[in-house]
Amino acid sequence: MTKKKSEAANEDQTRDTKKKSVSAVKSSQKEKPVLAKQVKSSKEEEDLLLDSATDSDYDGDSLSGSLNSDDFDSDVFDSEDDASQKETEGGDKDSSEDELELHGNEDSDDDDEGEQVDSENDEEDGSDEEREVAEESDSSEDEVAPRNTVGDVPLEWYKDEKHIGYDITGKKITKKEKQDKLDSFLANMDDSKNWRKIYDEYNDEEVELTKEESKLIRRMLKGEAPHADFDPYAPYVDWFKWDDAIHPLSSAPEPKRRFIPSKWEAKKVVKYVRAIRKGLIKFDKPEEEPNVYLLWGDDSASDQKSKHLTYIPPPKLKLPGHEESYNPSLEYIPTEEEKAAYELMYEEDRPKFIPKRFTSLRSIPAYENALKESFDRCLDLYLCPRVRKKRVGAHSIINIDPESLKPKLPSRKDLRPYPNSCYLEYKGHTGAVTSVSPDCSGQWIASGSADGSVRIWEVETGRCLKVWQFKEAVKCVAWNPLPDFPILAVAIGQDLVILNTELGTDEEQQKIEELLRLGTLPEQDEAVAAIVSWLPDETYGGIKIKHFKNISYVDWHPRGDYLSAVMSAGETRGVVIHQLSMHKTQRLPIKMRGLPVCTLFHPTHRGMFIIATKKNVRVFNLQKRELAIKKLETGLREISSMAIHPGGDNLIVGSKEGKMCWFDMDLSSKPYKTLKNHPKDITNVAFHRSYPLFASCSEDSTAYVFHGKVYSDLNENPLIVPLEILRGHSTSSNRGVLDCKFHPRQPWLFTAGADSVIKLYCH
C-alpha cells in the first residue's frame, strides 16, 4: 500500500512539473516576438531619421538646442507615422505566427518529458536573470539628474562661478565643460536627432523633445491650436433663453438694492467698535494751539528766527514767442519808421527786445547785454530782502476775498452831476486848437489855434463872436479872472499880447482903455530890461510885452493885476511876473533849479507862488524872498501840467508818461495817490471851481473825469473816484486832446483837440 501511495505521489509531481514547463515555454515564446518587434521598430526609426537627416538641407548655423519651423517638417512626421503603422502591422503578423508555433510546441512537449525537465531548469535560470535586470532598472529610474532649485534668481549671477545653482539637498550643481565649437559641430552632424535637442540653460543640460512635444510645436508654428482635439469652429451655444422675451437685454449698472453686504466685514466693524469703547484702541489727540501771543507785536518781529535764510523763488520768465526766433516772419520785424520811433522813446517805454532776422544760426552775434543783465541779477539778489512777508489766513494761505481788497467807492449815480456826453462843437479853426479859456461869467470862451487865430465863442450857442489873426501860432490864451476887466492874454512866440475883448459895459471899456494905454513907462532894471520890453500893439490896440525867449505858459493872479509868463528855454530867467496896472515886470527874487514848465498863484495865500520844473514842484513865498518853503517830489519822468484845488491845499500834477499825481500839501511832500490812466502824454489837468470834479486830457484823444472831494476834517483823506472817459476827438499828426477847462459855474468840460474842434461835454 505504501509503495502504491509513493508511486501516485511521484506521478502527481511529474504532472505538475510538466504543466509548469509548458507554461514557461509559452511565456518565453511570447516574449521573443515582442523583443523582435522592439528591435525591428528601433532599426526602422534609425533608418527614417538618417534619411531625413540626409535629405534635409543643412544650415551651418543650426546647432544643438536651436529650433526652427523648417526642422518640424510635415514629411518627417508623416514618415514616422507610416513607420509606426508598419511596425504595428508587422507585429500583428509575427504574433500570429508565434501563436501557431506555440501550439505545435505544446504537442511536442507532452510527448517528451525529459526535454521538459531540462527546459524547466533552464527557464528557472533565465527568470533569475530577468529579476536582476528588473531590479537594476528600478534603481536606475531613481537616479535622476540633480535639478536646479535657485528659483527666479538671474543666471547672470552665476556667470563667473563654477556652479550654476543648487539641488534640492543644497549641494552645488557644477557646470559642464563646454566643448569646442568644432567638436560640438561634428558631434551635431553625427547625431541624427540633433534637431530635436534643446539646451536647458537653467539646468545646464540638453533635453530631447518627444514626438508629442514636437507635434505641439509644429501646430503652434502653423498658428493652430496646440492640441489636435481642440475644435476652433465649435457650434455656438446660445445660453440665453429667448422664449417669451418681451424686453431686450440691458447694460445698466446693477442697482444698489441688489448689494449684499459682507457679514465678515460687519463682524469686523463691530469688533473695532467694541475695542474703541473699551479703550483698547486709542487715537492721537489733536495738538492744542497755545493761547500765548505777543502783546506789543506780531510773530514776524519776534527774536526766534530760523537758522537758515528762507528760500525765495526767482520770478518766472516769460516764455519766448515767434518774435524771438532767429528767423521770424516778416510781420514781426519792425520797419525803419518803427525803429526810428523806438529811438525817440524813453528807455523805460522802449521795447526791451526788437526782433531781427538772420540767415543762419552762425550769423547770430553774441548777446550785447549779457554782462549787464548778469550784474543786475546779482545786484537784485544782493539787495533782495531775506525775510518773507507773513501771509494772512489759515495754514499760511491767503484766504481773502479779492473783492474786499478793492476800495469801497460810492456809486457814480450818487456823484452826479458830471460831464458824460458831448453837447456842442465849436468849429472854425483850421489848425490844431492849442488852448482854451472861459471867462469868469461862463458866457464866453476864448480859444487859440496853431493857425494863428484867436476866437471868442458864445458858450450856449456855439457862435463865433470875434476873431484875431496873428502871424505865428498861438501857444496859450488866458482870460482875466475879474468880471470887470474882460481882457485876454495871448502868448504868441516871444510876444505876450493883452487884448481888449470889448465885451463889457461902457464904464468897463473906459477902465480897460486907461489900463492898456502906455504912458511914461517906469524905469526897469538892466537885468529885467534884457529879458522883457513893453510895447504898444498897433494892430489891435492893446499891449505887447516882448520876451527874449518863446513863451509856453501864462497864468493870472486871482486878483487880476499880476500875470506870470513861463519861458521853458529861459532856464533861471524863465519865469517873470508882470504887473499890469504899473506896466512893470519883476524877476523872481529866488534862484530856480531846473527848466520851468508851468506856474500857479496860490488861490488863498497871498504871496505864495508854485513853480513846476520837469522833475519837481516847489512852493515859494515871494514876500519873504527865501528859498522854497516846500518841495514836492513827484517821482515822474517829466511834468507837463499842473492845477491847484480852489481850497489851496491839494495839487494835481500831470506827466508825459500818462501818470497823474495828487498831492496833499499839508500831509506830505510825496504823492497821496498816483493815477495811471492814459497810455500817452497828459497835456493838461484842471480843477472845477465849485464842483468836486477834476479832469485830465491826453494825446490819446481822450479826457478822464474824476470825482475829487476834499474834506474839511484833516483826519479824513480826499475821496478820488474815476467817473467817465470822454471820447470823440480824432488824432491828427499823432496828437489828440491838447487842452481842457471846466466851466466856472456848470459841471461842463471844454476840450480842445488837434482836429481843430472844440467840444463841450455836459451832464
Second form
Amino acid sequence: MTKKKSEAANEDQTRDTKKKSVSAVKSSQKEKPVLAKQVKSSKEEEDLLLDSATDSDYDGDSLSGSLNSDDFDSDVFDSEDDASQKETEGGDKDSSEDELELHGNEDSDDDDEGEQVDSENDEEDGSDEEREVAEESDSSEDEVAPRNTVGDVPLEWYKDEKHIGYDITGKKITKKEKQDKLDSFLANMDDSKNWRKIYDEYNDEEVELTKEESKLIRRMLKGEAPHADFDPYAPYVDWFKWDDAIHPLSSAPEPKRRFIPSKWEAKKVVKYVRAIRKGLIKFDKPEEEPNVYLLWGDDSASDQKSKHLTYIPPPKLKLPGHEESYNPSLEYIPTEEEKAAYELMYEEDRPKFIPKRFTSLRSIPAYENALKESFDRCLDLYLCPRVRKKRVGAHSIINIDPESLKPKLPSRKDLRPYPNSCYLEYKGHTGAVTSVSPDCSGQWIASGSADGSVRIWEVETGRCLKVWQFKEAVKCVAWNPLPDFPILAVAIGQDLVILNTELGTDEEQQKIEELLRLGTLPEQDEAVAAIVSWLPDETYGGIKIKHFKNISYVDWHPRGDYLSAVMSAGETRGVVIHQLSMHKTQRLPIKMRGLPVCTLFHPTHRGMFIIATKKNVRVFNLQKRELAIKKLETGLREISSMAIHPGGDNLIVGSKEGKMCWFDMDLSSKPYKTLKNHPKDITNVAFHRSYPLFASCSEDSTAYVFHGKVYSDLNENPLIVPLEILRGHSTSSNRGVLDCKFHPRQPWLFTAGADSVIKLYCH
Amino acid sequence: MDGGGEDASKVIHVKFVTKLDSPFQVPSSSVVIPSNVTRLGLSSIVNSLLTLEKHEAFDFLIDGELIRMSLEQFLLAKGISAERTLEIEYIRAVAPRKEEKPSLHDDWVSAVDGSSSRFILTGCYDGLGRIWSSPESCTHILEGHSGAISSIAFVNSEGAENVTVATAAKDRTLRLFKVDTAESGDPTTRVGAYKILRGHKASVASVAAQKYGSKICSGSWDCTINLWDTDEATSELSVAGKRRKGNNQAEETQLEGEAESTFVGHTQCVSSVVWPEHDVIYSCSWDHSVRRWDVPTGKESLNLFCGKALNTVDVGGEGSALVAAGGSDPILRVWDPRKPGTSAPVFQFASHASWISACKWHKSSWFHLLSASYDGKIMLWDLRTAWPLSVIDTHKDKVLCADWWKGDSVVSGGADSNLRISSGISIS
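So that was the form predicted alone. Now I'd like the form predicted in complex with the partner chain, please.
Time for the whole complex; same chain goes first.
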C-alpha cells in the first residue's frame, strides 16, 4: 500500500518535474517575443524568421501531444477503469457522435487532461503561470532581485516622470538620459557587443547577455531544453522496487465499476447489433461457389478428401445410478435366489453389474475385471472398423423411426370389401372336409370329405341338398366352370367320378345325361390305356375314370370340356388330361420331371398349362408340344398348391413350409414377393374371380386374406396388402384348414376344416 | 315413491298420459318420482296407480322417444329440463305375452305368410305348402313342387271363399293354388296347382302378389324379376298331367303360364321382391342393391346401394315409404327414399349376431318392424329406439322366415322345422 502510494507520489514528482521543465520552456518562450522585440540586433529579419520558426515548432509539439493522447486512448480502450471514466466524462458527447465512430476524441486520462489543461492555461494567461513558476523556481538566474519595485504596472504611468520607479530603499530611480536616436543607433552599430544587449525598460538599463544566456536562448528557440546539461532522453530509472510486492498499494476496496456491467459497453454493443441488423457491418463475404466443377469426378471420392482418420466419438456411457454406489440402499441388492438365478443365465443375458454393499469406501476390493476389460478394449481397438456411419438427414440411422421404414400400404378400411367374419357354417360331414368347390353362380357349393361323402350345400341357408357316399375318402371335388353344365368331378382314391348334380334345367339335364352315357369308347392309346380306363359309375349314374395311381388333384379347363388329373405317385405319367365330350384321355405330350403336385389351365391362354412339381413350377404350351416355356424358381422346399390370377399373368404358390410366393410371370421367373405368414403348411391358395383378393389356408387352422391388386399398367407392380386372419376352425388330428375357395361373385371365402365344418366368411 | 328420504334434487314431477282405453288410464295428476327409476320402475309405478289385478308391462315415451335407460340419464342425454312437470306417455310394452304351441313340419320351414287373418301359409323344404287355420291345425297341403319352396304368398287374401296362393320353389317354377276355404279339412286336404309358371332359368327365390290385382311377381337366381298373370282365362291351356305321375291328382288339367314381362337389371340373384303399391315393385338382390321398379314401364326408378348381399326387403313405416332390408350381415338397415341426395340408411339396427333372413313392417304401425336372423332370434324393433323392443328366441336353429299375423302375433319358421307363433303383442 505504502509502496503504491509512494509510487504514485513519485509519479507525481516526475510529472511535476516534467511539468516544470515544460512550463519553464513555455515561460521562457512566452518571454521570448518580449525579449526579442528589444534585442537590438542588426539581423532583425533573421530573428523574426527564427521567431516564426519556433512558433511553428511549438505548434507541432502540441499537436503531437494531442495525437499521442489519441493513441493512448485507443490503447487503453479495453481497460474498464478508463472506459468507465470515459463514459462519465464523455457521456454528453456520445449522443452527438457518429454511430460508427470507433475512436472518440473524448479525453480519457488524468494525465492527458492535466496536460491539456496546462496547455490551455498556457495559452490563456501565461503571466500567472510564469509568476508561479518564478516563485517556485530555484534557478540562479532569477535570484537577482529587480531594482525597480513598482511592480507589474504599465510603464506609461512613468512616461512623463523623471523616474521610472523606486528601488528597494524607496529612492526614486531616475531615468537615464535618453540619447538621440541617431546617436544611439550609431553607437549601437559601432559596438560589436550591441547584438547581445537588451534594453530593460522596467529597470531602465541595458543588460548585456552573457554567452551562456545567449546559448540558453538559442536552445530555447530550437525547442530544446534550456540547460545544456539536461538530457531529455535519459534512461528511465525504475527506482520502484517491484519485487516482494505482495500487498496492494491501496487498501481501498475494488471500485464498484469493476463488478457491474458497463453501460457504455452495452450501448456500444447495441450500436453494433443495430448496425449488423441494418447490414451496415458485414463480417465475412459469402464464399463464392466455384462456377466450374468436376463433372466426371467420382462423387464418392469427395467424402474421403481428408485422408486422416475421422474422429469417431466414443459411445456415451450411462451415468452411474444408485445401484452402482458402494453402499446402495438395500432394495438394490439382489437376494440370494436372484443371484443364483443370474448364475443360471447365459452370460450375455446376465446383468453386467450386480450391486454389492460395502461398509466403507476402503473395503472395496480392486475391480476384478480391470485386466480383462482393458484387454477387450485393446481387442476392440485392434478390430475396430474405422467407418463412419452415414447420417441421413438430421437424424442418425439409429434414430430413424422404424415405422417410417415400413412400406406405405393403404389402409385396410380402404380395401373393403373382404371376408372378415364368419356368419354361416355348413355342418354335416363326419370327417375332415378335404375340398370345397362353389358352383359358378354362387348358389351351391360342393364339398368332399374324408368320410367318403360328397355333399352339395345351399350357400344362402347352409342346407345340405345332396349327399353322395363313397367307399373311400374324397380327395378333391371340382365344379364344372360352365354355368349350364352343373356337373362335379370328384377324386376318390384311384377313381375320378363325374357326378350329375341334377341342378340344371330340363334341357341342361338332358345334355348332361347324354354326355355321361358311355357309348362305344374311342380307341385309346396303348400307353394311355395302361394307366386310365373309362367306366360307367353304377351307383350314381355318372362316369368313373379309373387311374393307375391315387388321384390327388383335379382341375377343369375354363371351357369345361377338359379336365386334368394329377397322380402324385405317377411320376412322369402323373398328369393326364381327359376330354369329356370325346370320352378320351391324353397323356401329356411333354416329358416331365419331378413329382407333380397340382396343375392349372391358364384362364385366358387356351393351350397354356401350368404344372407344379414339388420344387418348381413349369408352364407348357400343349399345342406346341415343346419343352417348358417357362420355369418358375420358387425356392420353396415343397409346393402344396397354386392358384392363378384371372388375368393370367400372376401366380401364387403355397408351400408346405408355410411360405407363399407371388410370381409376376411377365416380370421374372423369381418370386415377386414371398410371404411368410403361416407357421404350418399351407394347404391351399385361392384367387378371387373378380375382387382383388387372394387367400391362403393352412394347417394352423387359420386362413389369411390378402388384397392383391394387379394393375393393367405394366410398369406398376402388383399391390399386396395383408388384410385379415380368419380364425374359427379348430384343429383336429393335427390338421387345420384343408381348403379355401372364394365365392364366385361375393367377396366371401369358404374354408373347409379338418373339424368337418365348412365356414363361410363374409364381408 | 313419495320420495320420503330422497334428495330433493333427485326428484322429478311427472304426469302420465296415455292413449290407451279405460282400464289402463291413470288419473291425470302429477306425481313425484325419484329420477333414477328405469322403465321397470316406471312400469311398476303405473301398475300401482292403475291397481290392476294382473301386472301389465308398459313402455314409456318422452317427446316421442322410448326410454331405455334410467330417467335421469335419459333427461341428461336429451337435454330435457327436470324442473318442469314432465309428461310421460305410456303404451303397453310390445312383447309377446303368449307362446303358441309349435307346428311341426317335415322339413325346414322356409316361407311363411301371415297377410290373411284367417290363415297362415307356410312353405317347406319338402316341397309342400301348408295352410294353417290355427296353430297345430293344418287344413290344406299344397303339393306339386319338386324342389324346396322358397317363398309363398296369398294372391287375394281377403274376401272370397276361394283364396289363391302362389308358391315359388327351387325347382325354377312358381305354382298357383286355389283353395276353397269353406271345406274345413278335417283330414288335411291336398290341393294341386291349377297353374304352373315356368320361365325362370334358376331357382325362384321370392314371390309377391299385387295388392288388389291378379298379378304376381317373382325374383330368381337368374337375376331377373318376372311378372305373371294368375288369371285362368288369359293363359293358354296346356295339359301337363302327364308329367305328374304317381300323383293322385294327376288327372287334373293344369295350366302353364309364361312370364308377362321380365325386369332385367340386377346382376345377381334377386333374393326378395315386395309389391306394396299397385304399380311399384321393390326388389333386393345379392348384387348389394335395393331397386324400385315401375310396373307399367318395367324401368327401375330407384337404386339404393347397400354394400352387402341382401336377403330380404320390405316397405312400410311412415307413409309406407321406408325401405327396410337385411342381408349378409347382422345389421338391419332402413332407408328413406324420399330423402333427397343421400343413399345412406336413416336407421341401422345391429343387435343380431348373424345374417338377417327376414324383415317385415307392421301393417298398421309406423314404427314397428320385425327381423329374423340366422342366430335363431326374432327381434321386434321400434324406430324410436335403437334397442330391440323384445327378442323372441324360441327357435332352436336358424330362423328362415317370419311375418306378422293378425296385427298382434309373429309367425316364424326356421331350420328347426317348426312354425312358431308368438301372440299377444299389443301394438296400438
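Positions refer to the first chain, counted from 1. Only the largest set of C-alpha atoms that superpose within 1.5 Å between the two forms is called the rigid core. Values in this document were obtained by computation on a predicted structure and should not be read as measured data.
Q: Core-aligned, is the CA shift for residue 214 between these two forms 2 angstroms or more?
A: Yes, because once the rigid core is superposed, the C-alpha of residue 214 moves 2 Å or more between these two forms.
Q: Inspect the rigid-core superposition and answer whether the C-alpha of residue 335 shifts by 2 angstroms or more between these two forms.
A: The answer is yes, as the C-alpha of residue 335 shifts between these two forms by 2 Å or more after core alignment.
Q: Following rigid core alignment, is the displacement of the residue 522 C-alpha between these two forms equal to or greater than 2 angstroms?
A: Residue 522 C-alpha, core-superposed: shift of less than 2 Å.
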